[in-house]
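This document opens with one chain alone, in structure tokens, the form predicted alone.
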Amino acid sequence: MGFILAATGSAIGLGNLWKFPFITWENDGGAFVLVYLVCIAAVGLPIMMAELLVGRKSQKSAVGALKEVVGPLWGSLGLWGVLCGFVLLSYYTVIAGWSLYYFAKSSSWLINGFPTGTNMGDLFGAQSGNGALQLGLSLAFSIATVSVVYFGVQKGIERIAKLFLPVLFGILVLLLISALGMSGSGEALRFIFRPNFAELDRASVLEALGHSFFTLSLGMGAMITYGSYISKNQSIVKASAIIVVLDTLIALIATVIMFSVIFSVPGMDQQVSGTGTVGMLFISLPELFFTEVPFGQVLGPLFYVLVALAALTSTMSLLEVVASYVIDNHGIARNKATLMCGGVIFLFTILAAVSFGAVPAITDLQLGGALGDMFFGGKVGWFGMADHFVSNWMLPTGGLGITIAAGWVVSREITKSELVDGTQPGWFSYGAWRFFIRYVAPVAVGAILIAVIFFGRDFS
């Protein structure tokens, strides 16, 4: 259960409560969210079990793991996925930190009152433009993540992940059974498990097929490290249906709390249209939960809660990706491999900290040309060329490598022993996932780097 719990905890993260309600809503619902179940089935759901097979087989972290397994020189692929953790703990925090923001001001609101006439896309553009600030709040949640880590699998990322998971569940509940009562519920599980067809296209698709493996935290050694941690008397089939079907009905649920409440206040739908991501979270959600939702001030601050507490999960899954490359290859012990992890990352982070304004050198950044282009998108500033770098390139480098190694290196004889081990379920056949990881998969997994490189889609 512990393994259970931390695994999942590294797959539930912002993208569930973030991103995929914005693309969801993007993408105009129903048949979007049918085409990303048969996606998290037919491409995330193999990949998982092969990630967490490689770990097992090896009882080694990601670079140790694909070195034993796959071959020697297979190990520079989990030394892909260490960096690609690196880079992205160093600016997922920021944005980890914006959820503790934004508790202190919905607690603040809840006992003083929503000031009425506040423009929350100013109040984000000032905090996130706020330098010192920006570096507090990832500063603070740097120490959270650092500290569970510090004290190990066992008593640092279990022992958290069986406290906080259950009570993100919870809060997801109580947020749920509020959502279901307000009058836009209808409407939005309407549009949510309706599909209409005649509204999907073959970008809405690729979007699925995307988020479908990006939300699982494969493609950089998370789930192989996890791996690594099982026994030999439990079910790597099991463990990872579990984990995909507690991910995906997290993203379900706060899906339609989320378009409950837009779909409660006149006129909300357009607003949030225009907002992006980070609008649909931090600009249009704050204001709704104080002026429009039923004791929606004990719920939005309970809400920031949820959204911090994802957040962890996912930043210690991160850090343990690069603090046990570090102990396993380097022969460091934990507790300095983790400070020293922690700090070197942290440098990186004040880089994305400073990205929206409050350092003009940083904000402006830019790497043009062919190539500045191909591989950052013509992003601007360290925060969004990090993302967009991680997000269409080391993502879906790392798990085609992780497809092609498992389905075409491994042996079918050390595959099959590591699946079908007698713990497996009646429903599992190990026909199917071999033909899914060896052809599905890698097809799936191509297709977004060739709509990366040759078409320009940005998945970030």
Given for the second form:
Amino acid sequence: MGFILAATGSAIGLGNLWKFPFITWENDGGAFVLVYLVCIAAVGLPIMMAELLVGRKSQKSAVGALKEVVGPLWGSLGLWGVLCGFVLLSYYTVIAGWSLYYFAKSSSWLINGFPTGTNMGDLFGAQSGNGALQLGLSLAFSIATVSVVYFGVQKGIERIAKLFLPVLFGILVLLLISALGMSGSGEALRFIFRPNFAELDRASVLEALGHSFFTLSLGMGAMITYGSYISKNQSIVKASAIIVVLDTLIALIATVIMFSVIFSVPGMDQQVSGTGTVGMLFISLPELFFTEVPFGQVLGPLFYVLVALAALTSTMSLLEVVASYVIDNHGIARNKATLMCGGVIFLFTILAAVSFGAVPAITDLQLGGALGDMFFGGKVGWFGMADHFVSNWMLPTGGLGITIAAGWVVSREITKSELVDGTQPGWFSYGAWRFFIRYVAPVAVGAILIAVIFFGRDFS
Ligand code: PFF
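The form predicted together with ligand PFF, contrasted with the form predicted alone above:
Below is the whole assembly, all chains and molecules, this chain first.
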């Protein structure tokens, strides 16, 4: 139970609450959501099983596990994952910090009343461009992450997941009930669940695929590391199904909530389209909670608690990937390793934190030329460059490596004995899994990489 909640907590994060609703918006809903669900089932689920089985088989963290189960050279794939965890955590913490700011802000509005007439875009710009504030917020979030991982898997990670996930579900259900009562909920449900294939293009399909890696925490060894905490009498197949279903459900519920609010206010859809990914969560919604949503004064602060909790259960899994590597491969004690890794990663968080206007040289940083375009998508600023590189290069290449390892290198006997061990549910077919992991997943992930290399696609 502790493991399943921890892994679900890793999967549920800013990807569900911040990225998914916005890319659903940009890609015109319905058909995109359907394609996303197919990607989750056909690519995400088989890779989730593959990562967990490598972890459980070896009972080791990413690098050691890949070396033992796949082969000595495959340790480098694990190292690539550790590096990816490092970079991802360094900037993810900054957005997580924003949830603390909006929690504090909306709590103060709850007490002192909402200052009508405030320009929320300006408020957002002022907070994200304030270097000292950004450093403070991301330091607070880093300390929270380090504190959990410091206490280890059972006393830290699993305990926090057990405590926070039920709270997160509870808040989400409250918000959903409130949102479904709003006038825009019918339109929101139609937008999300009624497919219109005329709106779908190849780019949307690849974006859905790229996001399925990010949202399920795949492609960087997080699920290998968490898999090493599963006991032999627990079913990998059932665990994978539960994690994938819960993650998807939360993303869909969050989207229904946000769109119901947005569609209830005339003209709001134009504003949302104009403010980009950060806009929906941190510019449009804070005000709408206070002006439109029934009980929004209370639900608003609760919503940002939800974002913070979801982010924390993800950041702790990212730090665990890096720290467990140092613990297992360099023989350093957990408390020291956690502080050390947390400290070094924070140095890079500083760069991400000041890349929203506080330090012009970092905000305007750009790598020009063909290479800059290919690896960083022409993104400006440290944050955008790091996010682009992780989402477009690190996760897909890591994911491709894992599908090849599990489908083509590890023997059929090993994967079969891990997946078909008497604990698997009746619906599971090993033959189908093997087909998906050998053919469907690598072709799909290969398509993302080809799209990035040859067509300049951006999945961040
Ligand atoms: N799955 C997380 C999200 O959706 O926000 C992001 C993430 C966490 C990716 C942990 C990878 C990881 F190892």
